[in-house]
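The form predicted alone is given below as one chain in structure tokens.
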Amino acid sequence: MATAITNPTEFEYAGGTVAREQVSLWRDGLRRLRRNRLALTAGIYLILLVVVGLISLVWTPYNPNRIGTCETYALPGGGHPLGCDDLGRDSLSRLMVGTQVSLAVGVATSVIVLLVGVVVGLVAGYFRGPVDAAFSLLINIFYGVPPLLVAVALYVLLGAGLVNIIIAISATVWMDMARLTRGQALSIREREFIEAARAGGARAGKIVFGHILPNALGPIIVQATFVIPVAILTAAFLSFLGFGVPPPRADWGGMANEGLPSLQGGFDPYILLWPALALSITLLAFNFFGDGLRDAFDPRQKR
């Protein structure tokens, strides 16, 4: 009589040998990254960096735009952990609603970037021919321009705002994911499974999105990790140079530019010390995160 197989993941060879399923790909990635120490600990900060811009949209220790609160350039102590800046504002709320802009630039210009740059690259991986040619093109156009200068000059035309300077930036980071994305459809169109699928009569539409997508995103999902850090970077230096978010409202490279008079005047050394670090910090964090993912879903990385 045979025996019975108590694990549904198990199954018995004629000879009585037992193996496992295969682990799927994105099990065997959550596996791997859940190994990498690195970067669970930047998750774990992202997460909490995630917490805190949600708690300063209902709550911060002081109104973060109302001058006065404090003695100007005070230093850290006292019911101000991080002291006050050249305007007598508290540097924590300010900090915190700053989390705020880094954050909802760098998700919304990843987003953009996921749905222009997908479906560019899918169209023009699967078409190949004259489509692929004419968006080669365009990307490679883009590519030739400086992108801090689209950047700029997109700001100077649509005005200051916080989702006009998501565009700006979007405009200049998007070549990456349409030439990944099309790399990656160049290459799974010509698997068997597509040709199965062409020969079932399965739409072009529903073999791009249905059949090459879905087993392309681990690399894409990748991708959009590092987008998130190019785009936040990008948003502070614009903001650094007075191209970011209008005043009052605070964000991390404008409380940089506002606390480099200080540290030239031998003032505060702080008020440029915080954004500079919250910055420096978010910015591996991400990049440790994009890393680890990558090397937990590129099939190279297993042994």
The other form holds:
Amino acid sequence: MATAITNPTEFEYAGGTVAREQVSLWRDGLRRLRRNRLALTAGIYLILLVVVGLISLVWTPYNPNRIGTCETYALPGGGHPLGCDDLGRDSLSRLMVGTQVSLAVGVATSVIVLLVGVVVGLVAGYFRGPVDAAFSLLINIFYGVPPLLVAVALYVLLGAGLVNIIIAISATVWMDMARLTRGQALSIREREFIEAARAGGARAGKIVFGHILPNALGPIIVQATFVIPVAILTAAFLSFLGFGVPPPRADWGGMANEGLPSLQGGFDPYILLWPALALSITLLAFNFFGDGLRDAFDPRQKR
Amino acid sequence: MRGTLIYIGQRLVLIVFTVLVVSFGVFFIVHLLPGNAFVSDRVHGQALQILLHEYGLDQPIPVQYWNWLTGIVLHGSLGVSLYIRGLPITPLVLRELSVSAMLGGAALIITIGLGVTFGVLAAVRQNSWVDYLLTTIAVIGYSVPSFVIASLGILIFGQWLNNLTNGVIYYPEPWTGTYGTLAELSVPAIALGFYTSGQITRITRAAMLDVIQQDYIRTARAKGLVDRVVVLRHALRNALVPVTSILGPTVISIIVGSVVIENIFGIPGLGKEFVESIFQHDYNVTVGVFTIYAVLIGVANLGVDLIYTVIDPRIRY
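Could I see the form predicted together with the partner chain next, after the form predicted alone?
Next comes the full complex, and the chain you just saw is listed first.
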């Protein structure tokens, strides 16, 4: 091994002459993340995906919504590398634009869930008693209904639109975050440093957000990354069932839905294949990346 | 034993409470929706008022809910359909429930069978190519949406193999009868079960690895038991405890997935009915399906908690 050492700090560490450099929790986690090749590859793919999404805001090979860009059901080839759909719209352009919806739904839902779940969890875990009982009952009730159906009902109630999809999905996936944060708060509030803070006269708000939250942040962030693929999957299910962003705007679930008849008819599987592939790879990447984050920042938790 | 009965009683009270809250919530939401079931009939003015009155839709929502609730409790009736006017919902929904239950049951068997088998194999051959292959399949399983698997199934069995074998292997689609044949059931059930099997593989593998390191396994090996007996009788039983804990979420996943799968394959189950009832403004059906799902999930979770006590006698309530 000694021949392979090129990094001076590693050398010193290996030699045992110098104590290991003091690193913060975050830098330590980042280093562990960088060593995980699978998670790193997934991360690079996700960055590329964001870039594609940004590019598609200003440029796509063809107008994604223009009907008759080429022949209907045109197979991949020529000026249209991924072919065209049942209305003669360029599949590559639509696939690129579809990135926006998936990313927007994933990230926005994750942020909403983070805010709602953390606040509910912290309040329930810190104040305990009747507050906790009320929130726990609410969480249990939400666990008692199939999430997709609630999302459909909310979507129909609120009306079509990207923001409403995000709200509908957030309403069905916030419970895990709340439960996790509540558990963390319950255990951290018993530790000595919280007692010390209380003895020092800190108010509840300062204790909850200044002392408990920072110490619970690792698992919370990991959970937030796992919300993203769940939200993207739910959004794809919704639009696959016909409750997606209103047409003609392209999104992967809706594209798959439009491609289903031509697959079942047996004449053009590609219309469905591309969005299905894009969705699958993206969800895989988010799951791998989330796994890597968990191993890096939350090493005590085992699954 | 008495403790268990009290526990079951408490849980049943909670289920009833949850179902009441959920059904009222959904009742409230669907009645807030724009439009009504009679829009497509172009009924206006007084004719519409008469129709609304006939179905009790002109009353305040709490009153309507109370009528609906007493209908269930007193007559076991979920009301009548507004789309196919006057058709009693209960027998319709119960038939669809049996179709969905057949599909979901098949998917559950596939999920547990695949998941536990893969998990055990991966754990026994830890860090070999078997392990890597099976864990990769598991991650693919819970990353790829079920409608993608379903589409692949249609493509492979309905078209490629059909063309290759000149129609010897042929996957018929959509369903022709109410219940479908075994062949018709196969592809939807696999598509539905594959997603959740990934999570079960993961948990089984982790639990098996945990158990295998324990002393009593070494003792069992030391006294000369064959590997198969050690793994299946000694290790697997204890590894199944954490696996049981995700059976509840698994059932919910299968219910959610069945909504999508039933719509792809044209299976006349609850999930298809749910989506249709939303599009048709058939409020009573929507509420009925929702309520059945809430009961189903409550009972499934209770069942899982009781299975715990069977698998691990240390757990008591």
